[in-house]
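The chain below stands alone and is given as structure tokens, in the form predicted on its own.
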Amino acid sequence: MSKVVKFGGSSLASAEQFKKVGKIIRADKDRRFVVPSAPGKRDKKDTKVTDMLYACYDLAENGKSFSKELAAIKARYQEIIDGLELTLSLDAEFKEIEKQFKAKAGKDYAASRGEFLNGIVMANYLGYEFIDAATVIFFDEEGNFDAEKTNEILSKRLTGLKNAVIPGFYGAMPDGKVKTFSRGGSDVTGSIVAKAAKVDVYENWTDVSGFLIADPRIIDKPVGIDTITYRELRELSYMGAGVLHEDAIFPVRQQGIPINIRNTNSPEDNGTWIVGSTCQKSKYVITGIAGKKGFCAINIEKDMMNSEIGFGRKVLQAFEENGISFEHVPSGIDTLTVFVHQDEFMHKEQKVVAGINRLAKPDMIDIEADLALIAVVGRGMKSTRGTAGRIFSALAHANVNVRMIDQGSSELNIIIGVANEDFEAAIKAIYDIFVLTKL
């Protein structure tokens, strides 16, 4: 068996954390390839190295002195190096960073140096080979990830290697310029390496013991999720469950490689397993609850709408023309509602309304703001009767008015729309009926 292990910023914030990580890696010889993030916060008042790099580069970009800020970043790494009792020097690397900052190499280059430097430290600490991600992970001319080229070159590079450290978060454009993934992109790098190395498991180590059924900021000590499918995770991640970068699913999903979310500070915990499919039943009917605030609903009414060919296309064209994507489009015989992000819509609302009137000629348009969407997700819902009824009953008991309900054809999730002010109460009510009460 072989494994790729990715460690998040909180897992590598200090020499003490590095030692925990080293112990975890050395405890299992199957943990062959390591993907580190940049050092995160050592405490709540601390600053992540990535944020320090952004601030430092901003000064350089504006022609201001950044030597003090760069020295502070260097001190962060030196503290780790000294704590690990390594003889490593990063002087040459910081001289190159200073040179590139003065040459205005770009924010992506600046941000990527956190992972790059931590990768060097990690490789030195473990005695593993260091592979610069810019030499094995590629983006195309438009800045899109080039999966085919990356997999071909990275696979060749890893073949025959017993162990290696590949920094997360970045790669290179065709001209060699550094390009990063979005924040949290080290998760994606780990998945890419797992696919290229054809490993058996991708372990993603962070500061929590896997996924929880609901947000702990809303539910006190929510139950953890033992096993979740890629499809369930995709639904929950999209609606705000943020333990894993949502794009990290795709590379390993194609190869059927499971992801195991683990806790660096509690390595004895089994964490959450993310798999393609499973015969294991969830402990509860639902697997998870997640949601977001800040939506608005555009309600469109027109008599005989159902018999007018192309009506839906005409309505959505008005949103497309204004660069607005939609979330959900529930409809009735003479009504159609479009849910969109309020912050994207509010500055263009009159243009969109004019477009709908021009293209679809509706009888009435009504806009409702300050709404929240909640996703109730679970592979067990398909085989359980009365799930929607239980949700409605729980919400009614909590005095929460449902503004919208939408169930996908896969019966994997149910989306509920409520007022922003009812968001927390709705999640508590749903959690209570399915997890605490289990009626």
Contents of the next structure:
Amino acid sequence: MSKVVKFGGSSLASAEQFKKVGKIIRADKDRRFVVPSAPGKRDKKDTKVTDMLYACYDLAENGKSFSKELAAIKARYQEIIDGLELTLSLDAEFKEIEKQFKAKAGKDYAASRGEFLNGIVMANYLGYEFIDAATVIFFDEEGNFDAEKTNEILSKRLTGLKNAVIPGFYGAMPDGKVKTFSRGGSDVTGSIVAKAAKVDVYENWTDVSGFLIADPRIIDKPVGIDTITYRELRELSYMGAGVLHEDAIFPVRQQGIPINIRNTNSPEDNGTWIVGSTCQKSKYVITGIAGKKGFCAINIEKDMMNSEIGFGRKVLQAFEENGISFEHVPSGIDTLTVFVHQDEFMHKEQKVVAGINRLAKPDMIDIEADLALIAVVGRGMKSTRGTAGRIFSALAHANVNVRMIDQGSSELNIIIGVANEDFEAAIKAIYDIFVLTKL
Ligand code: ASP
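Write the structure block of the form predicted in complex with ligand ASP for the protein whose form predicted on its own appears above.
Whole complex next, starting from this chain.
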């Protein structure tokens, strides 16, 4: 058995946190490959090293002095090195960083140094080999992740190695220039390393004990999720459930490697298992609820729309021409509604309407703003009768007016549209009916 272990920024924010991480790694010899993030916040008011690096580079790029800011970053690492009683010096690395900042090496290079340096500290602390991610993780000319090249080179590099530290978040372009994934991208690196090393489990260590059924900012102490499938998670994270970077699922999913979300501050908790498929029933009919505010619904009506071939395509073309992606398109006999993000749509509203008029010649277009979408997700819904009925009677009891219903053909989720101001009440009502009353 072997595992890749990825530790997030809050797990590596101080020497004290590093010691917890060291203990976790040493407790299980299967934990062979370690992917660290940059040091995160030590407390609520603190700044992540990644953000310090962005701010510092900004000064460098504008030709301003950045020595004070770079010294503050160096101090963050020195505090960790001293706290761990290591005899490691990062002087040479910081000299090089200063030089590269002056030469305007780029924002991505700057941000990546957070993980790069933390990887060096981690490798030194554990006595493991350090592998610079720029030598094993690759992007193509367009800046897209190059999965094939990476897998080939990385798996070769890891063959025969018992242990190694590979910093998260970045890789290199074909010309050698450093490029990062989007924010939170160390999760993606962990998944890529898990795939290349063909491990049995990808452990992702963070500061919560896995996923919760609902957002704790809305529900007081929501129940945790023991097991969730990749597909369920996709639905939930798309709808705003945080914890794991969206793209982290793909590399391991292809190989059927499960992800185990664990809590560095509470390592005895089992956390959440993210798996391909499972015969384990979730404790409740639903696995999770997530949602987002700030959508617009564009309702389009046309007599005999139903029999007009290509009507939907023409409507959607108007959105495409304006670079707007749509979220959901529920339709009736003579109506079609397109849900879009309000902030994306707002500035282009009249252009899109003109486009729909020109291309699809509808009878009427009506726009509704300030809507929220809620996804109720659960693999158990397929085999349970009355789930939708329960959801809607709970919403009716909570006085929430349902503006849209869309059940995905996978029967894995039901999407509900409500007014922004009903968002919290709707989530509470759904949580109560399935979890608290265990119906
Ligand atoms: N350090 C990077 C960030 O703050 C990447 C990561 O932590 O995954 O976004």
